[in-house]
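Okay, so here's just one chain, in structure tokens, the form predicted on its own.
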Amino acid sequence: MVSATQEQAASQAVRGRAKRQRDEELLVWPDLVFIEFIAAVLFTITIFSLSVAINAPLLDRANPTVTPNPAKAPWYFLNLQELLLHMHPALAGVIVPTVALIALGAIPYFDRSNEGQGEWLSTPRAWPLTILGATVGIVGTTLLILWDGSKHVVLWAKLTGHDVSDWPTKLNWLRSSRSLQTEVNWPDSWRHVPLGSKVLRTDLLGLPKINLNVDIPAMVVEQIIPVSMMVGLPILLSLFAWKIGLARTRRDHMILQFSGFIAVYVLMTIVGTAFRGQGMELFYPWQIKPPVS
């Protein structure tokens, strides 16, 4: 009698487990196919709307012997190509991506709390932190791109009724980051600092001399300013969020910084894709004109 009761209880448990597994299943139809259909409809509507709103004239057949202007990287590398416009190539193409990957991989070692693992927005302040990080990343990066593209000069010309060429000469160094290198009266000795012959004396070790002349103005514009922005602004953001009591734990700071990183990544991809024209100059995509034959 006891054996029969145990077998009946075991069979009921097996049936209950099978029922729960069946309830947790998602079928290809209609669950998956219906979602894919809705996504396909949304993509079709979006592409159709873009084709109506943006003038994208067809050009001649591609010529493999002629490089188009601009020559752009694949879309997933356009954020790096955007960085190349604002800093030294080695910094933008090698150092920044490497440091970013290392920083992303170090997040689990910095945030070692087991609470809420695997959950999106697991802290009570996650949503405000996400919004703050994304907003600061988008607004700050947009302003820096516009400044480096001298668009503030265009805005000044529209507001004052002047021509862009009438920008005050004494403020030429504010046209863009490159203007700091060309418009500031740097001493000539700063443009060719012979580190190879005076500091790095490899010849004293019996090695060939290093022909290394450092251009300090170029270093300031291409390396010091970009690194200061990329490191200093996130630190100031975390300090501000901590000061107002919004970021209290390590996870709060990681959510804040990661949200800003993703926002900057997406924004630079969009700018490189849709807002860079000939010579990689900033332009409005709806102003594309068909080529004059």
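Whichever C-alpha set is largest while still superposing within 1.5 Å between the two forms counts as the rigid core. Source: prediction; values computed, not measured. Numbering follows the first chain given and starts at 1. Compared with the form predicted in complex with its partner chain:
- Relative to the superposed rigid core, residue 163 undergoes a CA displacement smaller than 2 Å between these two forms.
- A displacement of less than 2 angstroms separates the C-alpha positions of residue 185 between these two forms, with the rigid core held in common.
- Relative to the superposed rigid core, the position of the CA of residue 64 differs between these two forms by 2 Å or more.
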Given for the second form:
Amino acid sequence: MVSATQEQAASQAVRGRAKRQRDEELLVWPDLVFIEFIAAVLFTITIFSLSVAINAPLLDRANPTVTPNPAKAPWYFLNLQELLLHMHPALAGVIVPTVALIALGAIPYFDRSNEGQGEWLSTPRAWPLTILGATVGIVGTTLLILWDGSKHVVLWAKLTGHDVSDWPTKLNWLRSSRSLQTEVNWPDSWRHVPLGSKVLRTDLLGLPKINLNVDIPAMVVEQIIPVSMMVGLPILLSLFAWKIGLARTRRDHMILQFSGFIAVYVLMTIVGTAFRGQGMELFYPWQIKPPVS
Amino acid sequence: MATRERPQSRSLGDRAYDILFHNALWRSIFRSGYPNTPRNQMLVVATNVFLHLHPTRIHRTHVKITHTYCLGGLSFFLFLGLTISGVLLMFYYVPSVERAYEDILRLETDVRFGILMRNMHRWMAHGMVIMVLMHMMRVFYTGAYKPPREFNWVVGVVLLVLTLLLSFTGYLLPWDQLAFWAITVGTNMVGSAPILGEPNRFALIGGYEVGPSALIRFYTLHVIALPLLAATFMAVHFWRIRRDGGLARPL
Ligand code: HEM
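If the structure you just shared is the form predicted on its own, then what does the corresponding form predicted in complex with its partner chain look like?
Shown next: the complete complex, the earlier chain at its head.
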């Protein structure tokens, strides 16, 4: 049986905790409302000054017959437009963003621990994980973009004093990702595999025949390689961080992956905005001329 | 012992205070006296529809600017600013292919402060995308998505999508080359989806090419449908912050 004094002590402890919690609290008015007010005023001044200083762009009237080169989406979609240059449009335009958003929404259902909650990067190893994820994301994506832009050929030519066209014919398949499709001696039958009559025999089930030819070399370049890069490299990164003892908990892996994702997202937005010129080719920002029609 | 609210001595200031804040008009509007005592300061937050989005008390770590950098608050503030400047722009803008571009030109040259209004709307729209993304990063790196706040993170992801869609639908409205081709490129991406892509693209722009029906669709989405949706989800977002026990704190 619980004695009266014990009960009293317990209720006192509870009250004490509540009291300590209260001591840590401030009144929203004025403490928070004041800060919000100052933030709103500063922000209004910033927006106002920006709007006085810089005019919103307005080009010629829309003309469906005159395509500007390059034609770009708004900046926050240029990361997807960048993807579009390297893979199948269905992947870049729909599947990757959908999967990315679902993965983003799923983070709290994957990492359900309470560690590191409510404080900036407060788990052990949080900073190294952030830096590792961001660095690998930036370096890896940059290398992939340069590769697909055949910049390694340009580098080789510069270093050896050759011309870009001197690149050995035997190594033509290494010019870019796309050259795997065009410069490799694929068996001819691989370029159109009739899916309906060979693989998916829907006719055997009494359904209509599928009339679809699969181009395997194109599929390698447009789907298999990009997907294995986008899925495989993050997995390798997590495995690596786990092996060296950096990523131990789910929160650790989330920090690693989220940092990598944000870094890649920002990098591709910048590349798409500032480094893509005519024909969506790679240029330095200062070499890019305004779009021509 | 209860603290006395009304001053004892009747100096000039006290009398002015009484006249200003203890009259029937003030009471009819605000219910509580001027918020200069703890009691009134809590009452003002609890009884004012705009302030009651807040709790009356808040943990001191959350008042530090460096905890949130006000990023969620600024996203909301930008949404309000965009609504106000957007309503003003609607006075001058007709979403038809014949008029849209000319209306923007006239807004810039003939309307007093028209160009300022347009600039502010434009830069706030860009600002909101950036603020929301940075808010998401702050929530992630403070580990604030963890239980019980999982669902509010999901609501946040929906808000992110709505913010991008709001910005994207607004991009077409000036009907200049930038707008037209950006939307053409953007909607072509939608069209590339397997099976459902082409029908979706058709539904979005009301045809096979960006034209009059695309303009009216984007306009309607931009000024009515998406803002209502976003406001609804923001209400849920804020409600959930309160229900989940305020901002996340270390256990
Ligand atoms: C229109 C967009 C949004 C608005 C107006 C908004 C507004 C806010 C505000 C005012 C807060 C209070 C604390 C703060 O200022 O940081 C907050 C907290 C929060 N937001 Fe958002 N938000 C938006 C988008 C998002 C997004 C994209 C996410 C995540 C994907 C998100 C997830 C959260 C979570 C989980 C909290 C609770 C944080 C905590 O407990 O510390 N929100 N939001």
